[in-house]
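One chain comes next, on its own, written out as structure tokens in the form predicted alone.
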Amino acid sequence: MHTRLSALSILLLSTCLQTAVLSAQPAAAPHLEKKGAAIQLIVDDKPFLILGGELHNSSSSSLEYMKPLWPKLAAMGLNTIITPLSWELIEPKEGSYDFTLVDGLLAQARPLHERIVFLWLASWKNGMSSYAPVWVKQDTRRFPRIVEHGTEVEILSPMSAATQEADARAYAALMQHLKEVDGQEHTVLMMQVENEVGVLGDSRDHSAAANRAFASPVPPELTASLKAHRDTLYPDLRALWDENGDKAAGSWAGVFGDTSRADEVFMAWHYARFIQAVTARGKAAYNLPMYVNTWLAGDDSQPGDYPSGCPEPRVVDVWKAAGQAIDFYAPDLYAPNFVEWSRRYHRDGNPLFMPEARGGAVGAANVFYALGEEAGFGFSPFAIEDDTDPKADLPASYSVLASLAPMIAELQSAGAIHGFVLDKSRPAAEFVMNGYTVHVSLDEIFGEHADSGYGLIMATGPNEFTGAGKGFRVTFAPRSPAGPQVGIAAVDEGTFEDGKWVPGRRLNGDENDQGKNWRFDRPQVKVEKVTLYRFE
């Protein structure tokens, strides 16, 4: 008996020790993961929605400058700061690295539980090369520049193996350092590699090396990729290839035509090859999610008016053919047609993250669409320190979305969430959810009409929906008009606290249009639940 008890005790002790060891295992590094209908950012083993803001370009170059900003940013409800790290400050002398700024920013962020996405501003920023160290800038033989209209300009050429190696070496050193100082903390969530790359002022590089490459055959891996993915190519790229005979071989002008569009595809390939290589070196040191952002072109703009070769939707397929190290491509979205541009990037396995966008009231509305309708995992207005009023529109949206974040992530995965932005040009939206046709429109009561509205709706039970936003109303219709009709049983205002629903007022009468509609009035962003009933 004593022997059996001793054996049982040893077994129990062993099981407890194994459990303790397993529970002490550090969480995996931040990474992207396909979960049902969505690709989500996983941080500390849970989905994470970035409710962020990007700083001005130079703000984080000084720890003293940043010190008073952090509490103000945290008070706005931001959980993530997107901010540059420049090559010139990381490697002021070749081979000599200085991570004082990196370590200082991490130390400032952690007490406030803020996360960081770093922007690696190295060979290019907004098409130019002003963030490269001076030892790179002054050695134009070793680090050649792009030639436009017969003149060298301050844009490093992506044709240069020496420039690629120097950039990649510095980036790998940075990522190795981040792994050492943040591999357990996970303050840094992702990395943006370069910023809005491309040729500004001309459609392509006209240096001697670039001219030789342009006259050479298109790399067979590019045309093979176009052929393999023909059915899912972006329509503009497929049309360009079709118009020139769907050729599998030939010069760049021969395969894509002798136009500025061929120049753009050519530059996209060479920027992509360069940045894919830099990204791969960084990932080998510390494998965080890494993306490239885009200066968006107007639909009628010509390459060179915007950075030619940047991963615009029409050349993202070229970037993908150039390598697999980059995890996704992101729009810097200031254009008024927010919905259309969001759709152009949320396609073909590319998740939606917005590193730069308009803030204020516009951003407060658009974030609902990005997270709700396009399963986005992050939103970040630019120049966020210019708007640090915790009572402004964006903080109000962020506060509500933060309380709903676990539910949003779960229902993104299930495909049971929709978001919308409404105005006079787009006054209504309609979805099929939970067996119902859900019609959303601008709110109106007693002849007063809302000019704008925004929000999201989630199917949270068989006859239950949870919504958030303001300035809209919702009606429900059965999918089959021959079956039982639908009515509103109850509407409750409330909040989510630590994931638990805390009901407030039961809404009826004027607040619910006498039971005819589920209303979110204009004054402030609210969270409400509606329960439906069926009747013959």
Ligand code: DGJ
Given for the second form:
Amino acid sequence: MHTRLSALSILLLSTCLQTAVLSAQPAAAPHLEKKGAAIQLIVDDKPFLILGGELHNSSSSSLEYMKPLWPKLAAMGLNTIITPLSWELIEPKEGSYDFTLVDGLLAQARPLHERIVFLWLASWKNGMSSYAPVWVKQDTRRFPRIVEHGTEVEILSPMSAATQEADARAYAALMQHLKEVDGQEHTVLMMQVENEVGVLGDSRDHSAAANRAFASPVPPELTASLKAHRDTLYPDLRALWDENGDKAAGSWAGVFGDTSRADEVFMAWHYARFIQAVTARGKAAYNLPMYVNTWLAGDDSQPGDYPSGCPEPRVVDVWKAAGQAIDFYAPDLYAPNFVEWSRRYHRDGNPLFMPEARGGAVGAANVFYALGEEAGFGFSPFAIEDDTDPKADLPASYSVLASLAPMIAELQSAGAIHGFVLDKSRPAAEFVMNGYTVHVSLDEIFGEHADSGYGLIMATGPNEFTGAGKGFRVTFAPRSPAGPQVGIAAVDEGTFEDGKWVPGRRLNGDENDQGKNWRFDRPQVKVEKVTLYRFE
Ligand code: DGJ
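Next block: the form predicted in complex with the ligand, after the form predicted alone:
So here's everything in the complex, that chain up top.
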């Protein structure tokens, strides 16, 4: 008996010790994880939805300037600020680093429980090189520039090993510092490497080094990767390769044709090689998720009108062929066809996060689509400090989405959530969910028609859906017309407090069109739950 007891107490003691050790273990650094149907950002062991905003380019270059802004940003319901850190301020003199700004921004963010995504503005920002330190800018022999139409321009050439090394060294120093000062707290969630890179003003670099590389064979790694991923290549790239004979070898113009499209692929490869290498060096110091953002091309624009080589959807496969360090590619999505661009980026293992987008009422709507329909893990309108009215549309959307965040993340991975943005040009949407065909359309009642609406719908139980948004209504049809019919048992409005549903009014009158529709009227973003019943 005595021996058995001591064996048992030893077992209990060791279990307690193990639990204590496990709970004392620091959470892993923020990282991306594939969970079911979604790739999620995991922060402190839980999925994290970035309800963010990007600051103007220069705001975070001054801690004094930032001081009064933080409480306003927090009051808007932002959980994350996306903001630049520039190479010139981090390494003003070669080899001597200054992290005052980094430490100051972390110290300002933490008391307000704000997180940060830093933008590494280094060799390129909007195609240009304005944020490189002056010791880089002025040494044009060591850090050569791009040549356009016979003239050197103030854009660093991605063909230069010296520039790549200098940028990578500074970035690695920054990541090492972040690991030291934030490796436990995880205020910094992700890093954007450079900003909207690519050649502006010409379709490619025409420096002597670039001309030599352009006349040389396409690297076999690139053609091998195109071949290996042939079935999933972005359709435009596949068409370009097919039209030119699917060649496994040849010069750039031979493999991709003698047009500016070949120039764009060439530049994509060289920017990608450079930035994959910089990213890999940063990750070796501190492995946070790292992405590259894109200035999106217009429908009729040519490479060079937009930065040529930027990870546009049609060259993302080239970027992927050039290395594995970059975790994903992100659109700066200001274009009106938000849905189409979101789909172009949410494909082939690339999760959707947009570091820049339109804010205000447009952003307040689009965030529902991004998170609800495209399993997005974050949203971030640009120039967010211009939009600090806590009563405006975006804060209203963010506040509801924040209350639903754990459920959204769970249902994104279960594939049981849909989101939509409706207007006169796209007045309805339809999904199959939970055994029903769910039809969503612009709201109308007693002859009044909403001209816009947005929201998301989640299948939260058998015959139960939870929705959020405004300006739409929903009907349900059984998937099999032969079976029993479906009716609305009840609609309840409510809120989620600490993840628990707190019901408000029962809405079975005009609010649900006397049982005919599940309605979300125009005035404000609401959360409602509907239960359905079946009858013969
Ligand atoms: C896109 C850039 O990435 C941002 O840094 C900013 O300059 C905006 N454009 C301005 O609209």
